[in-house]
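This document opens with one chain alone, in structure tokens, the form predicted on its own.
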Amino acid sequence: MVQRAERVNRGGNAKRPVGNITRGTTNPNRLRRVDRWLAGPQAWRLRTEDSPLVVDLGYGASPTTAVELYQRLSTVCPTVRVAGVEIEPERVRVAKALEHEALTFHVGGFEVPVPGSPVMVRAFNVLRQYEEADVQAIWDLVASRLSPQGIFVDGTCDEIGRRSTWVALDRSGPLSLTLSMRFGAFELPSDVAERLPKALIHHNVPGEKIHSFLQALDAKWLAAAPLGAFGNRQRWVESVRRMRDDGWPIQAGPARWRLGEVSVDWAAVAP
């Protein structure tokens, strides 16, 4: 069951976390794919300090994904420290049986109380239990904790992490769309339509960029069917090079692609 999109609220009292309690719910690795891309293409940011800090935002009744989000960015900068942040206070006390010196977990909401600014903030499947007319005001007030080389990711995923999207901000607006679908878990990348972000997924229209975008990448992807002899794998990564050769600002390169992943630039299919 999904839940009914809210009003984001802002409270009256100073003090009052800024949101509204969500379901929470979460699995194991759901988003390992996500994870994969920040301790990738964006470790950069990591080593703009000495000591960074990574916020999972609303990470839910579990704090599975704050430990797991720790564990992965520690392999490639061993002195991040993670903090958990969480609307709802049961899940913050149950949580905090796991803090040690680099994991805390705080009761809060996008004004995202934590000591410092962020270098990563992460909500998942977070936005998109709120109404679309939030998301703008939602995006400011988080993106103006974020450090000068900070980046916040607003993403949506399945409940097993196999089709994923994510919109990547920093403190001047969005830069970016992602898109990740593990092979043999969608028969068109257009399948993913379903799990974009809030402020994408009620203008998946004609006439709207996001959905020329889908309906682009859908007939290169079938386009290159015969590669499918070789492997999905080799058949997404034609597929994505065929885009950028249409004029598609297609980010990164083949070593991203081969993950059954895609960036395109914001500018190509904002609203």
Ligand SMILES: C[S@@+](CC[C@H](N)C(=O)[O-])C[C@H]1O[C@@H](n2cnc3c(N)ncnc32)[C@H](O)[C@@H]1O
Contents of the next structure:
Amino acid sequence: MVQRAERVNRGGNAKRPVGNITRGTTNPNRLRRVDRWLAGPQAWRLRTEDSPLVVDLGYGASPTTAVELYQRLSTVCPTVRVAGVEIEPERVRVAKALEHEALTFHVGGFEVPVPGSPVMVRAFNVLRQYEEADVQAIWDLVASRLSPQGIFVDGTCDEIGRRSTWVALDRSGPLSLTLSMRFGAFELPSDVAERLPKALIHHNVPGEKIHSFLQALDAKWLAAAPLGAFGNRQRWVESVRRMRDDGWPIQAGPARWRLGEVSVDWAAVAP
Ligand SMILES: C[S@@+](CC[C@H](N)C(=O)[O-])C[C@H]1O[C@@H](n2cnc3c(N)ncnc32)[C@H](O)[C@@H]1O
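Can you now output the form predicted together with this ligand? The one shown was the form predicted on its own.
Starting with the chain above, the whole complex follows.
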């Protein structure tokens, strides 16, 4: 069932969370690809504070992905604190049984009502349930809550996390788009288009930059087909390398590409 996108509820009074209760669909291990990125190339942000705060915004019907986020980040930063924020109060009541000193759960919305400024906010499969017209205001509100080195990750994935995309923003605005896919879970890179973040999903049409990017990546993937004899990993790495050689502002290097990931400057794909 696809839920119709909704306009954001702006709170109205100081006590009402900003946002709307939506379906709570989630799955264990669903967010492993973005967590690996947060615990990898983004981990330096955790080290900018003694006891950094990370928020899982909209964790869903079960708090599993918030627990996993804590487990994954605490291996690279043992002093990390994770706060799960959910707009549906019953989901918070249930999650409270799992609380400990470094993992807490709170009722709230995009205003992120937790003490302190988070160094990471991960909102996965949350904004896709809102209308595109509200995305900029949501980004601005969440980004205003970040610490100086903080990032907000607004992303989307399929039910079991094999195809995933996310936009990363800091307090100055959007920085990058990342695509991350399991090898074997796509025929063409553009298969990920149906999982693009809300800001881009309606723009995958000729004349838009995200469309050009995905078309170019498809072309590189097809051209690199002979490398498939050595495995899809090699084929993907070569495809991304050729994108970079053509001038696309690809971030990071082969160590990330090998994981089925590619990050590109936001400016190259922005609507
Ligand atoms: C589809 S679930 C996603 C769960 C999990 N993040 C995942 O990706 O598996 C979306 C959740 O976000 C919650 N939600 C929607 N808008 C929100 C908001 N403004 N603030 C906090 N939670 C919100 C919904 O109530 C729902 O539980």
